[in-house]
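First comes one chain, alone, set out as structure tokens in the form predicted on its own.
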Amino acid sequence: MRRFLVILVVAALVVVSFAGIIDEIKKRGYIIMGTEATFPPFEFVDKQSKQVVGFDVDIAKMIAKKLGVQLVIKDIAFDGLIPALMTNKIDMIVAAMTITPEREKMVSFSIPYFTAGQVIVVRKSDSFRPKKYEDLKGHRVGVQQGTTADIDLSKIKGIEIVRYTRFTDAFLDLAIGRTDAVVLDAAPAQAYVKFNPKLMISSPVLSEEKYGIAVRKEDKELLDFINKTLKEMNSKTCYDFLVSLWF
């Protein structure tokens, strides 16, 4: 009976816990975005303010606003963001990720934010011009680990990944001659050809994909509560001004 007892009251406890995740929130008056901020312009950190700033930082703060408390930023390699959030460190995920079947076994998305898709980069130096993944055989290409990039590219033989922690380390592996080529989404890598004039995109964009944010799957209130964010941005064309400042 003691031990059955036990077992409730811990049961009891969890159930609240889960419940409670917006009370928390608000309780201690922020909440916690983890992100990693390499990937303009989604989220980068400002050279004059030195603060992280991007498209996916604005929406964060749109959530935090709504919940009345304030936006914490937590900078984490992209390989790490899942296990951050699966054990407490962060609350949300707002990273420019892709839902996948994969991620989803571990984490909740919120309904898309974002259309992207990979495109390839090259040296404008070079004649290698690959316009579809199957065109990087034999040769080495730099993918930021744990990306959409890196899952697609290790279903193809005959390609030697190399991958990176940042995919800034990636593009300056490139213009240095290490590697032949980095694929990644189409959106930070306009952004960085743009300020990198010895680079260029060589293909169109081969892929469709998603961006959703992440929570636990235990945290369905704060899901909720996401969703109805994006959904009113949407409604009151906020959305729509975010995505002409950013692009």
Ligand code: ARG
Second form
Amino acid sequence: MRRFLVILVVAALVVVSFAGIIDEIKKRGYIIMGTEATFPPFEFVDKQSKQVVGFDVDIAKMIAKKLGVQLVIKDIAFDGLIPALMTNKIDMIVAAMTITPEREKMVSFSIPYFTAGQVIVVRKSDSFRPKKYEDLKGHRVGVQQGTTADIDLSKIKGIEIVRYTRFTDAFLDLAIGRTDAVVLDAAPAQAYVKFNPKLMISSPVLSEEKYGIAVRKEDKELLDFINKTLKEMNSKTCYDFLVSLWF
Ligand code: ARG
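Okay, that's the form predicted on its own, but what's the structure of the form predicted in complex with arginine (ARG)?
Now the complete complex, all chains and molecules, led by this one.
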């Protein structure tokens, strides 16, 4: 009897662990995207509707639509995204996340869907015009915790890094002079500068990075589905439409 029960439990576990992620998502009727929504035009909170919108959200909606399910968005700290994915709180990360070898040790990335790079943002009223990371030595520089900017600047000695959870706070502090610069991806930098005429971009684009959608390593099935969707979007020039819509 006891042995029979053990076999039953093991069999049940096997069935559960082999029921694919796509079946699971279809059964529950929604897919959960994790993101950090102070990153326009990729993901930000729309003032009127209070909803998270943007380029990444539209891509995620396309994936949800093709699966025949709803899209649920969780807006959490950027450095909490990979932990949330690995503990099953979200199904995928769509957060303008750069594909890096370190992150690839923990998660699987889709084919790249966007090329980006870091820039330095400063106050116009200041005379400080950094052109490269080395110029930031001896200064207070805001970054979003856990981003590629944080990782790259942390390697350079003599920069006083101030780490933020939300870019909105990083830019408030820059505007009032609590920091001397903020380093982030070019497109969101342009969006923030556009809405804050006191700020400007002082450097050229300083890195080349590619964004990917991240899933758990075991969810190969979902990864294939996402890649298929991204490829289809490209061939349908759906992607160009989204770019023209958000940029
Ligand atoms: N591309 C950078 C990185 O991967 C920054 C991404 C920040 N994204 C966000 N949604 N806040 O580290």
